[in-house]
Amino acid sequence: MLQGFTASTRPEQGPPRLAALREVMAQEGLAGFLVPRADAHQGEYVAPRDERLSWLTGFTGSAGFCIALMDRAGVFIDGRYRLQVRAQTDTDVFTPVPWPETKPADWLRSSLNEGIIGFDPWLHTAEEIARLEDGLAGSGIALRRVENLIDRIWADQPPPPQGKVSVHPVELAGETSAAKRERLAQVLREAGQGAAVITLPDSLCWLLNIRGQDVARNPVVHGFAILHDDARLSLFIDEGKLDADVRAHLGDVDIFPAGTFGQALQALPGPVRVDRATAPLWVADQLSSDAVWGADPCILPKARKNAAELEGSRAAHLHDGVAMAEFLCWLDAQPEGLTEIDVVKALEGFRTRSNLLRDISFETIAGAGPNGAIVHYRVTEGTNRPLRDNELLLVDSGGQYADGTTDITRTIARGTPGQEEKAAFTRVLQGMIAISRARFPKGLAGRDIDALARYSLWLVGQDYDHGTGHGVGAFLSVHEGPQRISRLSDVPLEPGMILSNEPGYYREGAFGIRIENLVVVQDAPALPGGDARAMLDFETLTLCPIDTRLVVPDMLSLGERAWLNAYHARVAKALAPHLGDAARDWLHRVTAPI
């Protein structure tokens, strides 16, 4: 099994750990200490060694942070985790704080008259610290760089990851590493910058056409790099991760021990580009006045998938669609008695049958009934719930294949769903269809189209507290920036960008609904009578039926119904030749026009 079901934290572990942290804070003369989710690479998913937030608080979500003071400790979480944080932490000592509605500086001002707040400069970006300092200006509260206090009290902290690096073939990458480096070096030369610092693991992997095993579910490697304006690259990495084949692939890349990164930064002639939104503040500290702020040069090129990467993603979605169809056919045939863990194990089994799966792309979410309302629910032996008749089952899952990364959510009817659930499902479906059918002018960002997914819900006073879509990598991170479909995203959407399309609706204590396909931005064809305006639209990559037992057909417009029927016809045509007899018959039934 790839996924386990043992809870990694318990609420009762938090209070004594918080007490130990406060003892060290007192020794250092600190009134508080910042404990982020992030690691030194600012990745959303972190290695066991870097799970400091969950070790201290019990909260295992992929976003959030804690501000520990002497008399209170706030755990800042966004709308995805409002239910989860209450279940995983001891709320007698940890106070959930809605974020970003509540700014950390405002919370500190209301909680503390004066004092020093310590932070580890490896775990916070320059942008983050500057924003917090601006918010605290004029108060009696100041920030101080300190060594990590959690590391001082975490007696059995795991060692740094030592996953082996592998070569990502150019046939799948679509461009050699040398060509990428030369292309980005030209950007540096045009900007008058002598070098750029690369700290994001997926940027490093993309630039060098390598993949790693340092973070579960995401095939990335921990390391740092300096890209020079003459296309030379200095790589700082634990050299035990590199075998002879990888070294041969890296060719003229200069390889140095990870511990020499700071010395190399200090010796760099400026100006040196540093991404203030993703690089740890520690990096800028080493460069001093030689640092200039600029986006990681890999981020946008990595997001704009080339033809080979898109073909790989289409192939990965075909593999995954076959597994999903076999799984959903199996699920429909099962009598009562299944549990959420049974569902996760079965889906994993169908995905591994092809021998193409490298890993799941995140821990599978299988939420039955009220557990479906926990947006990032992870089933454990303690929370495992049986599937009951007349309840909804939400399954959000994905796979890592050598040719691409998948992420799909389906909400499934068990028995006879209620009318309220069906109406809510249909509204969510209308939002997903609206994004799928969208045409929009070039230059618009995710925030400009996010409302399309919410409109049907808004009409009846409903909404959801997460973004509509995130970027997805090419056999890389399942959550990839900078592209998003979100009220907060101002990054223009460009051809080749892969995003999720996943509106939802959640009723606490009752049910959760989410429908998710992956889409890729593409140039839209001109329309007769249209302006000569460059437009974009989406190609849907995901191939999997949507449960029409939950659809109220009369709520759909003619255009929405036509889209759904055309999508199901395409799914049936693509998947049927690869399915067993039972799944093929099932597929033809569930994709019949409505």
Given for the second form:
2 protein chains.
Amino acid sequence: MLQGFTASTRPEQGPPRLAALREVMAQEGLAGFLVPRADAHQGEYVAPRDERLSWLTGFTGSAGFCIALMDRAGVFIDGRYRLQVRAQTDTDVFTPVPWPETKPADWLRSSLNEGIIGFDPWLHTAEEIARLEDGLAGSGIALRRVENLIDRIWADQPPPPQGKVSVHPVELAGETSAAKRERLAQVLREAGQGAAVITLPDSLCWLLNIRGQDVARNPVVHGFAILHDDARLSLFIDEGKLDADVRAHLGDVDIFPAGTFGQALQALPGPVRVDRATAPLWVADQLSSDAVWGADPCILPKARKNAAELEGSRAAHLHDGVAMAEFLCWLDAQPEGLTEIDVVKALEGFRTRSNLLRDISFETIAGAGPNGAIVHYRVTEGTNRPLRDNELLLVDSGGQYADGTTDITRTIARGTPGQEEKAAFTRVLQGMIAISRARFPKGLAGRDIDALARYSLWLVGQDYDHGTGHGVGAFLSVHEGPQRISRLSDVPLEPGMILSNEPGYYREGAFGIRIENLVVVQDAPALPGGDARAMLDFETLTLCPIDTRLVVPDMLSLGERAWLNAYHARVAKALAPHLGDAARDWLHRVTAPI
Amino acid sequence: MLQGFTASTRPEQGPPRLAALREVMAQEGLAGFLVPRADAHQGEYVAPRDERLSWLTGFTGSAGFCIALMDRAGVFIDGRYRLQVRAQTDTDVFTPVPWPETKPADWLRSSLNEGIIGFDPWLHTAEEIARLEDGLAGSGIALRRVENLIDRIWADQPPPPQGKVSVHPVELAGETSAAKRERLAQVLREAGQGAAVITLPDSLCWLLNIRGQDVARNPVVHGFAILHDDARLSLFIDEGKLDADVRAHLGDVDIFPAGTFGQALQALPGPVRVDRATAPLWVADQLSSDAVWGADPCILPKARKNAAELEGSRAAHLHDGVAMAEFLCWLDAQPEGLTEIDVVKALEGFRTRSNLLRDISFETIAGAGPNGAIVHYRVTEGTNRPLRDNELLLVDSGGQYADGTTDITRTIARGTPGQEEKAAFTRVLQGMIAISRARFPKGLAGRDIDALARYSLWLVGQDYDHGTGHGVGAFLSVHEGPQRISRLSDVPLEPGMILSNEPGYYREGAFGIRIENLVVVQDAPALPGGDARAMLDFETLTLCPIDTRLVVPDMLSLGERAWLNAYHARVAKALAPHLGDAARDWLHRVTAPI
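Please move on to the form predicted together with another copy of the chain, as the form predicted alone is already shown.
To see the whole picture, the full complex is given below, headed by that same chain.
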């Protein structure tokens, strides 16, 4: 089993650890210390060694931070985690603080007249510290770089991850690492920059055509790199992770022990490009030459998947669609009494059967009835709910395959669904179809099309409080920037970018609905009668039936119905040859035209 | 007649005028001189005295500028005017320059090694000159403020406009000028600003509850004002425009001759708020205290219409709808042979009949067949086209009434329209209905909903190259900021803002389609089953049938069809009591449900 269901922390562990932290704060003359969830690579998932926030506070969410002062400790969490933080932390000593509504600087000003706040420059970006310093300007509160105080008091802190590195074959990557490095070096030369510092693990993996095992769910390698403007690359990594095959693959890459990264930065001549939003402040601190703030040069090229990566993604979606179809067929045959944990285990089993699964791409969300309305729900033994007739089941899951990363949500009827659930499901489906069918002029960003996914809900006064879509990697992170379908995203959509398309609707205490396919942006073919203007559209990657028991056909327009029937015909044709008899029969039944 | 049809300039007038300009440039030691279309008030329409650009070049478009050098003269025009500029100017001496694709600074750098470019600081904003100076940094080219050289050589230049000012009654304005001034003074006090300079004519009219006749089509007053932080107001204006009634209405406003504006600015203490984007650079030049850049404080309050202004707008749309219905009924009865000019004259006649029309709100666009595809078409004797059977007629027009400003476009079938025209019309109508029906969360801007108006066209590879909607004033400018429905607009929509809703489709050389209603943003009523979230929707103001002969009913969804039928029922009920027998019969026929 990949996914576990036991709580990893207990609230009562927090107070003594906080007391120990305050002791070392006092020794260092600090009035406070920052404990972020982030590691040095600013990833969404972190290694056990970097679980400092949950070790201290008990809070295990994927975003947030603690500011520990002598007389109080604020745990800053966003709207998703309001309930979870109260269940996981001892709120006598830890105070949940709504964030980003409350700015850390404002909270500090109202908590403290003066004093020094320590922070570990490895765990914060330059942008983050600059913003905090701006907010504290004119107060008696100052920030100071210090060694990590949690690491000093955490007696049984796990060691840094030692995941073996593997080669990501060029057949799947579609471009050699040498070609990628030459392409980016050209960008640096044109910008007059001598080098770029790479600190994001997925950038490193993409650039070197390698994958790793340093973090659960994300096949990434922890390490740092300097790309020089002549395409040479210096890699700083724990060399124990590299076997002979990988060393041979890395060829002319200069490999150095991780501990020498600082010296190398200090010796770097010329303007050095550093990503202000993602690199640790520590990196800029080391540079003797001026840092030039600029985005990690891998981010955009990585987001624009090439033909081989797209071919791989299509193959991964075929494996995943087969697993999902077998799972959904099985689920439909189960009587009442099944629990959410049974669902998670079964789905993982179907995904594993192909022998192609490397990992799940995130902890499966399986929410029955009212649990479906909790957007980031993760079932534990404590919350596990049986599936009941006439309740909806929301399952959001994905797989990491060597050829691609998947992410899919289906909402499934049990028994006889209510009219309100069916109407809401149909509206969510209309939004999801609107994005699936969309064509739009080149140059538009996710913000410009986000409304299309929400319009059917808006018309009846409903909406959902998350973005419509996030970027997805190629056997890399399931959440990948910079593109999004969101009112917050100004990044123009470009051919090759993979995005999720996942409108939803959540009624607290009652039910939750989300329907999610992955799509890839492509140049739209010219249409007879169409304008001579460059347009984009989406190819849908995900292959899995949508539960038509929840569709009210009369609510669909002709075009929407045609899309659904054509999608189901495509799904049936693609999956049928790979299914067992029972699942094949089931598939033909559930993909029949409506 | 308000609208004329003869060309106001001839291409052959340009060369001798350019030669005369170059003579005075040489006398002043200038290598170049800027001739903008704008006047000191940056309005879309200018007084005859300010028609410097068309006097010099022959080009009469509503946006653009000329940079005259000794050996060349560039006329910078945007995509709307590519054809018109070639027809109106002598291109042997004037070179059309595509703008904003070509930046003026880049054109200057490529045309000139060094030299002084003169400009009139009354006619350019601080933002405009700063951008140009940035673009010229490091070159041998510098800018210099000079007296207007066109005014020096234009022998028969008309005098400044002397339009009489009238009182805009508080029953229509909904708030006294004193209350408005107090409200804005409060804003200034809170910002620590001693005064704000008002240079936009519609801001001045809104703030003082006055209207004027200084510019055709816009009932505005040319003048300048200083609003002090204690709510006192100093008005700088040609006093001949003010009669006793207006003076009584202005009450405690301090009135000064227009020529003393500069001295008053020089004597102003404290930080003074100046709108960098709209005020002449000359204003900031006069201030001894530092100018604080900030938006004209009238702009947002003016955009949020109050209950009385909205009541007035509804009444204006009733007058205008009656005129439009009588016109469309008449038009349907006319045989072949009618021309575009006949259409413009007839429509103006129907609008005038009510005795309520103060002016048309812009030159009527009446484009038959292929002329409908020219978005900013204005018929002249030279282009006048007869209406032919089986061709579409596009009519975009509006009226200025004391109670409100209207702007409406209808596309009308003649004979038997073709299938392609009908399909395109239906798609445009779907976009227009999508905006009309839209509900959306508070906080969204025009950019966030623009796609809804285009989606039906995008699906078949079509689009239109203009915004979906512009703001509209209350018996003021028909184009009013800051709100727009456009991918360029980040201004959140707020209750009371009036916008046009005008998707279109244009096939060059064949036909043009646009359907335009005005709408007003309002708080959306809560719906049963809807979320507890603040949402906005639109009330449609325009009352006029949409030509159902051009609708393909099967292309419409149930919701779209229901909207159209409900709109037509509302139009019939509102207009019928005010129409003659023939038009009433016609109205009931054309608004029958489909």
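Take the two forms, find the largest set of C-alpha atoms that superpose within 1.5 Å, and that set is the rigid core. Numbering follows the first chain given and starts at 1. Given the structure is predicted, the values throughout are model-derived calculations rather than measurements.
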item	value
Threshold 2 Å Cα movement between these two forms at Asp252, rigid core reference	no
Is_shifted Asp156 between these two forms (CA, 2 Å cut-off, rigid core)	yes
Cα displacement of Glu480 between these two forms reaching 2 Å, rigid core superposed	no
Arg52 CA shift between these two forms in angstrom, with the core used for superposition	2.6
